[in-house]
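The chain below stands alone and is given in structure tokens; this is the form predicted alone.
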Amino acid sequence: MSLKVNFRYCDKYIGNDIAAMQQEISAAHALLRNGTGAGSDYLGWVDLPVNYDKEEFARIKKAADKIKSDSEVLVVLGIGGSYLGARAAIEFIKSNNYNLIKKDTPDIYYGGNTLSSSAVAELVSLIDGRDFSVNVISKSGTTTETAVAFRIFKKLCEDRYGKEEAAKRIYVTTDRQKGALKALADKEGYETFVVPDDVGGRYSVLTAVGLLPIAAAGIDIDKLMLGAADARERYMNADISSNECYKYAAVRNILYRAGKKIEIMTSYEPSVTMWNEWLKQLFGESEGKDGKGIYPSSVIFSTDLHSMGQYIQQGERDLFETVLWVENPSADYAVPFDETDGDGLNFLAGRSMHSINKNAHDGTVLAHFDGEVPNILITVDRQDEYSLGEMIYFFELACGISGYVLGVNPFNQPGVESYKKNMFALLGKPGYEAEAEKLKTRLD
């Protein structure tokens, strides 16, 4: 296993509480493993790394090969968990500059996650004159942001290639049997992949939701699933003294009860930025309900030490950090010697950038710990498929257990519907007329 967790820099905040948490963790473990807790209809992700649809998995790889052979660009349309997991994985393994680097795979652009007309226009311009395919991801097919974008890119694809050829370039990931998008896909003959009924969006990265774009980027999804499967096997035991995943869930709740209400997801690699965004959705949407929940935030160091460092060091003492460190970078550089030494940095000459980054990491951990900010340190060997599979399963499992310990349903998101109802009413959607009048009065 690549993933390791170090709780040394939050021990003084934990004390003897960790042993006292065993009963709560065991209860959460039973709810999750027996499927008797709230949201049990959405536990398909628990055994997904070993029980996934092998026939569909093969079709995903075949479709990805076709996209790589006939498209310069893949446009991925989806919002929230429908695109965050794929984007996080691609940038984690390939680069946060994926579309700029030399490669033999298509550029991947993301749409359907905003209602900004400027963003849509820019995306349209980016594919102008380039062969492209579209992967639209929506269980219902009626999510406003994604459905509007799909209308636009479906028309562009048909105008460019004609309906028959366009149908071969549009890939639909949606409900197995029902919904507007499924009906359209069946009518037009699009190849379809399944959003499983028992896997919620933010837990869906290891389904076709995430795997098709990930595979199209040239990433080995077999190794990704292997990492997740090994993590699943490793974290079966409810004993927090030997299960680092469960201990992480326990420590988060101990810190929360001690007044540490904000968790900062921290890394020292810019390519982890979107991974942090995926984590923010995973934990924020899972735990933020019933007036409870740790607020997830994120930073990339050392960059953000020059913007957020002051607050983290000396601001409100209501936060803790979960720090991801990559032991072996994909590349490294040595600092050159400069005869003038005008910047006074010749003491670093010959040192590798990664070793300097490690010293920045260690110095920051100690400074923040001294500043009353607990640090949980997570280390992976390298940014590869296996390590990412481990990480995905580790955090999904920790989130589910942590949510049950917190006393919420970690698998629903009722609060997300509130803005949608208001938006539909203001847009004039049929059936919302009475509510529209009330809202307009409030806005006047």
Contents of the next structure:
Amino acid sequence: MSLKVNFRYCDKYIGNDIAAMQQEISAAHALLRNGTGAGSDYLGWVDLPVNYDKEEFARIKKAADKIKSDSEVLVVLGIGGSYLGARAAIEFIKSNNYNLIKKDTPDIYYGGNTLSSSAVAELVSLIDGRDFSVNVISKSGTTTETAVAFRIFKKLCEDRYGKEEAAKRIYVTTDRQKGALKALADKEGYETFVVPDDVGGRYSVLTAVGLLPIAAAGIDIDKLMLGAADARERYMNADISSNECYKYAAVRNILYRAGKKIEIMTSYEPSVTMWNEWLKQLFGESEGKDGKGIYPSSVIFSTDLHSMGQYIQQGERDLFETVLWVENPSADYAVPFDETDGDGLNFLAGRSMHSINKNAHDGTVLAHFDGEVPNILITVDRQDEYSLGEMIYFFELACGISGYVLGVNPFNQPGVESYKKNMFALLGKPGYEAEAEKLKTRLD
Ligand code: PA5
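With the form predicted alone done, generate the form predicted in complex with ligand PA5 in the same format.
Entire complex below, previous chain first.
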């Protein structure tokens, strides 16, 4: 196993509370494992690393190979849980500059996650003159952002390649049976992949939702599943003293009850930025309801020490940090020696950048701890498929358990509907006429 958790820099906030939490954790464990808690229809992710459709898995690899062979660009259309996991994985393992690095896999652009016309126009111009495929991902098949973008890219694809060839370049990931997208895919003859009924969007990265774009980026999805499967095995038991995942869930709740209401997902690698975005959705959408929930935020250090460092050190004391440290960088670099030493940096000459980054990490953990910001330290060996699989499972499980301890349904997202209702009314969607009248008086 590569993932380790260190609670030393929040021990003083935990005290004896951790033993007292065992009962609550055991109750949450029972709800999750027996499927007796709220949202139990959405527990498919729990066994997904070992219980997945092997035939579809093979088809995903085949489709990824075809995309790699016939496309310079893969356009991934999806929003929220339907794109964040894939993007987080690709950037974590390959680079946050994935599209700029030298590679033998297609560039990947993400669309259908915004209603910004500027962003859509830019994406259209980015594929100009380049061979492309489209993977449209939507469990419901009706999400406006994604559906509007798909109309645009379907037309572009058909205009470029003709209807028949376009149908071979459009891959649809959606519900097995229902929804407008499934009906359209069947009608047009697109290859389809399934978002299982019992897996919600933010828990779907290890389904075709994440796996097809991830495989198209040249990432080994077998190793990814293996890391997740090993984590599933490791975090099976309910005992907090031996289950670090459950302990993390317990500590989050202890800190929350002590007034630490904001969790900052911290890392020292820029390629972790989108992973943090995935975590923010996972925790924010799972826990933020019924007037409760830890607010998830994120920083990349040392970059953000020069923007958010002041606040974290001395602002409101309602923060705690979950810090991800990668032991072995994908490459290291030594600080050069300079004869003149004009900048006085020769004391660092020959030092590896990673070791300097580690000093920044250690110094910051201690400073923030001294500033009353508890730090939970998570380390992984390296940014590879196996570690990422472990991380995905660790955080999904921690989130489910933490949500049950918090007393919410961690698997629904009723609040997301409110903006949609207003938007549909204002757009004039049939059936929303009465709502539209009410809203218009409020906007005058
Ligand atoms: O986690 C979730 O359920 C959401 O973020 C959804 O993934 C997101 O709203 C997109 O939904 P859909 O896949 O139905 O287009």
